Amino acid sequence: MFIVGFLARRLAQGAVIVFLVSFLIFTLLRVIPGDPVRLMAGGMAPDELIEQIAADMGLRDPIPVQFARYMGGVMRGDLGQSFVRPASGAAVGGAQFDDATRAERARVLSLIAETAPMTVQLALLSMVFALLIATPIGVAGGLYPGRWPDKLALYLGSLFVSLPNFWLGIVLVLLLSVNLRLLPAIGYQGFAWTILPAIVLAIEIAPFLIRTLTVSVAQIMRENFIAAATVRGLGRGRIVVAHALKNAAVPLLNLLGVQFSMLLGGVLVIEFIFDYPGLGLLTINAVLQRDFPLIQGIAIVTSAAFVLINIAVDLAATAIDPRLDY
């Protein structure tokens, strides 16, 4: 019963969040300066043609009417069609923007489905690298507070968080790809092209994981049940693994959920630098082209993913520590 009630409550809250995000993005796209129809039809197109296309597409209707029509499609699983991307992959615009080419425009859901697995792969690999970096540093810092492992964790965390990801990405490309030729960098032709951008993201995430582990482990090692375990004759290694790390896993898991959600919707700079064909690069191109349906579709999918990931994290945290109440 707890799981059913929990899921019903959280899914209802998530639906409200997705709806509000959708409405906010939808409204902002239509009140900011710039007309996407001008980009679609070409800068030299007469105003009469611009208005005709806009009216045919419903872009001159009141915003509430447009939003209601759009959400009706979303409820049916239809995120609409891109303004500028046809199914063939070329650009739609100018004199070619007619009923025929409109019918051939790419479905937003298809574009997202093609790029989302790339971003998920990048995000997962980044989290793995970040954990490999942060776990030994953070745990050691928590086990020896005030001593050199703790200071090392603090200094490394401060160093990592101070490195701009765009600068680090360029430096690693020059070092590991151009000079040493160890890793490919630009574009995507296989899994190897994911490693370098994942390293950059991992270094960006690692300071938060290090700090969380250091504080959590240090706090848990001061608890009474740790002292009791020592009195019962349990070895330090078993105490650390079975008690300290298990209890420190809950705040770490919550942080991982937040970081993973942010990676799914916020790897714009890294994907742009590495020309990585994921959601981030798709979002940048959609914004530059004022592709309203694509921007809206990405916002809905990423916000829904954020909600589902947080629900999964809360369920996992409850499984680790049944005392937690969500």
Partner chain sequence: MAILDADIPAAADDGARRSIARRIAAGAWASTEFKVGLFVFTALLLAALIYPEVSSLDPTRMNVRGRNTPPVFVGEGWSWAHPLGTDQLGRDMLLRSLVGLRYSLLIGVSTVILMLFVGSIVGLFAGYRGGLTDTVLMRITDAQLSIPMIILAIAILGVSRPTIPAIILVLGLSGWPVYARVMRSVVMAERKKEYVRGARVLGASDGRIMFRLILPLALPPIAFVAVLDVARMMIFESVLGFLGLGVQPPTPTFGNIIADGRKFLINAWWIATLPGVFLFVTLGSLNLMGAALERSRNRVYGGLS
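Having gone through the form predicted on its own, I am curious about the other one (the form predicted together with its partner chain); can you provide its structure?
Just this one chain is shown here; partners and other molecules are left out.
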């Protein structure tokens, strides 16, 4: 009963968020300068042709009309068609623009559906790496505040967070892939191509996990019930594992929810550097080609993912700590 009400409320709120995001992105793309039709048709196309194409595509209608038409499609599960990408193969260059090929342009939804699993694979693997790095360092730092594990957490955290992800990616490619030939890097031909990007991404995420873990473990270790557990006769190991870590998991979960967008931002840059065929690369190409429907589609899908992940995070947090009442 409680869970049904919770889900209903949060999904409704989530729908509002996704709607706001759609509106924001849709409007922004249309009010800022830069005409996609000019790019599609090529610089040499005559103005009348461009105006005609734009009018055909409905791009000269008032923005609210365009938005309503677009949202109508979204409601039916149709995110529209890419401006520039054909249904198969590489992007259509502006020079070959031909009205007849319009019908063959790729559907935004299928473009996203093809690339999203690649990104999920990368994100999950990097999360696993990040947790493997951060958990021991962060927990030790929290258990011994002011002592060397704490200093180690501080310095390692500061070190990792100061490494620009694109630069680290280049350096690691140069060292591990080009010079030492340990791991494949550019493009994607199998799971091994995910490892290096995931490591770079993990190093970007890890400092935030380390920081949160150090702070929350240290804070919980100062709680009265931890001190009281000693005098109640519980052993140190049990106190740390069953009580301190369990409580410290809640802020960590919340961090994952809030920093989801940071993770995606990292994915984008990393995919670009490693030429990894995921959602991030798709986004950058969409932006560079001014492919409005694709940018909108990606924004909607990511904000929906954000909403869903945050609901899952809150549910998990409530399961751990029943006091949290979302």
